[in-house]
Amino acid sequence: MAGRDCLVTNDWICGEYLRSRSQELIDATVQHVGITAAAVAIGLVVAFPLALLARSRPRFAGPVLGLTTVLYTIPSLAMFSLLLPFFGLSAALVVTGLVLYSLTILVRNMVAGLEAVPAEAREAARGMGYGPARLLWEVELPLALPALMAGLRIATVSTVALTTVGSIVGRGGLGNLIEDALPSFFKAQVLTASVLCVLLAVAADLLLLGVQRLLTPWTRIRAAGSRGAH
């Protein structure tokens, strides 16, 4: 009876809500994760050639960075309205909008990471007979990886938050639950969906941080050496 009472009294914390709406929460979380993952993955695929273009052709750097910055400033409602004729009311509409929003973070961090690679490292690799492709994949990208991963973490956390805006077209994952609960101010649903969204962002950031540490073991060795020197 106490569990049902919390629904009647509209409490913020309600175990009965979690029990009775568990499948709804799972479905919304799965949709949220799917949209976020798809947007970030496609964003990486699009951002990488743009970053290479901006780095290798300085005259294109300004337009590329400027365009991605302008895209990020477009309000979500306007962005979805512009994309609506092409994608309709679908998950693709939300994913495409999120991809466009992620580009400014991903491209800038990729360019910054590649530009930070020491010139002597490039010269040494060229002296050993490395061609442009091998130089990029075996020297530049590994050295730029910390900056690239930092950009990926920021873009992922940002996308987790922005995915909720997809509730405008019914494709917002946990944002759908928040949107549905606001008219009646259903406290338990608003709080639960919001907390799950925050937990998703934290979990994604920690996961990517773990991947970064696995891919860049030399940064841990360097940090340990610095602590030992002190």
Second form
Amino acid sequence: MAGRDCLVTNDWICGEYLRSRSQELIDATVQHVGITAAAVAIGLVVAFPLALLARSRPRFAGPVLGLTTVLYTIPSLAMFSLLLPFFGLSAALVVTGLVLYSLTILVRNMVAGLEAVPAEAREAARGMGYGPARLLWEVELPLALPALMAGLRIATVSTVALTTVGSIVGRGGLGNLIEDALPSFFKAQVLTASVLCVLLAVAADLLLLGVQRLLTPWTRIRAAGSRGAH
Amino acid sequence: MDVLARTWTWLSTGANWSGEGGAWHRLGEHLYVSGVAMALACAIALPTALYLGHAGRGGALAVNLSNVGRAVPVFAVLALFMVTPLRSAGYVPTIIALVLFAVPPLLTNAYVGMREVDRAVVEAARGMGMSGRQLFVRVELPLAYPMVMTGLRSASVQVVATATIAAMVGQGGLGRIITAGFNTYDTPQVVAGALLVAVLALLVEAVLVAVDRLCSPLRKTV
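Show the form predicted in complex with the partner chain, please, because up to now only the form predicted alone has appeared in this conversation.
Entire complex below, previous chain first.
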């Protein structure tokens, strides 16, 4: 009985809310994760050739970086609205907007990471007869991976937060729950959805940190080695 | 392209610019909210970061704060304020949300700028007999200036852009033109509102770049 009361008295924390609306919360979280994952994945696929282009043709570097920076200054609400005539009210609209935002961070970090590859490493690989493609995949990308992953983590965390704004077109994952709760001042729903959103961002960040550690085993060996030497 | 033509018609219609819900009033609200929020955020973040940077303490806090800040959606913060009695306090909820949003990047950039000042220069200044205060004002601050300004610029642009979100919880600002257009299925008005905010954000960036150049302590030597 006490559990039911918290919905009536509009408490901030409400166990009964979690129990009775668990399906709604799960659906919203799944939509949130889906939109974020799609946006970041597409962002990576688009950013990679742009970064390579900016690097190999210095002429394009200014325009590519400038354009992605301009995209970042467009407010999210405005971005989603500007895309409306092209996509209508759909998840594709939100994903496209988020992809455009992620490009700024991803391209910048990829270019910086590739530029930071030591020239000796590149020379050595060329001397060993590596072609441009093999040089990229086997030498440059692994060495640029920490910078690349740092960019990916920032982009993912911002995207999780920005996805909530997608609720303007009804595709905002947990943002939908927040928006729906506003007219009735439903505190438990606003707080639960907000907390879940932050938890999602933290979980995504930790997951990517784990992936980075798996992908760059040599950094741990070096760290362990230097610790052993002391 | 019909939308663009009708957007232009919306923008060039005087009636859309005047009155309580007109573009001029919304622009004023937008600038007021962003300006007050940035001023408060600077007043909180810059002294803290400059002091921490000068003293060389609290580095983990200063750097991690901006990561935490990124993870918290402004929309969620605003919504949380709107379900408390603060909702009837005018622009206060929007301003607090924007201050919370702007403090982390300002703090991190200013702190990193202070810490990246060449240690050899700091040692030389100490060797010349400068006091902590002289070192701060004459050496560290001028050298950290570009980084501080970069943080200030990106935070300002982000605040102007993000102030739009206030409209999603019914608060004022240019975002209201967008949401009002949404509710009446008036696409040209939505596009017009979006254009206004985007142009405003770019203008703020341009103005701050100019201010940065004018005020730079290194401008005479570079």
